[in-house]
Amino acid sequence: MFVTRFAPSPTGPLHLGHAYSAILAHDMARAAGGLFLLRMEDTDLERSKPEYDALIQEDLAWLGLTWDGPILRQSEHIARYNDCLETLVPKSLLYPCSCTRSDIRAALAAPQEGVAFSVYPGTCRHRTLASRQPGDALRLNLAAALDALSTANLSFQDTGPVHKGTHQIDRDQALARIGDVVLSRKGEDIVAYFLAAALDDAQQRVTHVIRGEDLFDFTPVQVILQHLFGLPTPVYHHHRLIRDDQGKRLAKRDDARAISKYRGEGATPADIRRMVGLPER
């Protein structure tokens, strides 16, 4: 059965970009016969609000979209994934990072356009687990990882129009582009975005991934974690964004396109549909 989800961080309120994403999926799903699911990435505690979180549900009902069972919230499942990672352990693959608290933070968060990943130049990577201090983060050593995996089998396919077809990872690129990773940050109970969304993916049993294609950068992340955690991967299918008259990338500060402006507006579902390039229903 085709499988999707619509994952929000509520950390503000849904945006034209978000509404054409959603909406995306939820005809996909739906023409497919398949599930639409919900979930709510709020694994940031101090940016992730009740009222936002609410928010999306009333801006999703209004678009017309429902989804199937409960929602998924991943700050209720921060236990499940620190439990993952312990399974990393015997394999010597994780190590412990006091690097400063902004630079893990900024480490841990979903990824922005134009914003490649800072590779790590492994500092700590000589630390064995039996060093770790209250707010250490943990880092994949991506090397090691890589070489614990068959590259020859790390790829994964692409169904959007922007980046359509099958992609490998290739190990030198990896190493060049993405490094160690942070994947948590002990004492805080916080969770790296991909991380997570991996995990959630299989627990979710979601068969494709519909999003940005902002997010294209982090797949490999992604599907090596998945490898790792003897996990599937899904079909991806990352779309086009939708910009600002600069051609700039919508972001949460982007009040003026907020769903629930254009609703209070007397805005009407079939026109944000209009807005954003979807044929109506």
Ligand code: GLU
Second form
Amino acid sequence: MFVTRFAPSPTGPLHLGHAYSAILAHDMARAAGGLFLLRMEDTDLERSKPEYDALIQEDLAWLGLTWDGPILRQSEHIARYNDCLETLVPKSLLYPCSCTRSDIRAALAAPQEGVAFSVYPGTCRHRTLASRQPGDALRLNLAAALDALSTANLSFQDTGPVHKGTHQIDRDQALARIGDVVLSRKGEDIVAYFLAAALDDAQQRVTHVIRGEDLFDFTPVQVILQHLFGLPTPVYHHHRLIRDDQGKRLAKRDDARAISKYRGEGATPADIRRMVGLPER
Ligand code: GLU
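Please supply the coordinates for the form predicted together with the ligand, as a counterpart to the form predicted on its own shown previously.
First the chain shown before, then all remaining chains and molecules of the complex.
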């Protein structure tokens, strides 16, 4: 069965870009007779707010979107993510890292346009897990992980308009572009966005990940993690982004394009579909 999801972070109101993503995923699920799930990616405990969680549900309902089953809130599943990570410990694929807090915080967060994915230079790679101190982050030793897997099997399908086709993950490119990513920071109950999302896609039996093109660069690391955890790789569909008049991707802080604002001004769900270039229902 076709299963997809909409996975917003409740750190601000939904804007036109989210509406596009949610409607697309919802309509594809309904057309396929499948499931449309809702997942709140609220692992950023400082920025996630219950009022945004509630507003997101209100906006989706107003748009005429219905989701199947209960909402999965990632903040309630941190222990599960950490348990999964622990399974990598005996494989010697993780090492503790004490590089600065702000570096690590940035590495754990969801991507922002214009902010390059910074590849870690490997300063702490020599460290063993036995030397782990409270507050250390855990990094994936990517070279060791790729050695443990067969890169020949590492690929994913994209059915979206921008990256349609099969994407093979190349060892040298992965090392140059992804590097030793931070997966968690113990003690503070923080796990990386892309780890929690990859684990939950499997947990929720998602067959099709429909999301913005800005997340395309994260897909290889998610595919590598799926293989390390023995999880299936869903089909990906990275869609175009809705941009503002200056051509910039809309961000949470673009309250001017918040769905709730259009709603308050008397727009209809059909107006929103039109604004983002989706056909009428
Ligand atoms: N939570 C992410 C965001 O709001 C989306 C994650 C995903 O769809 O994989 O940007």
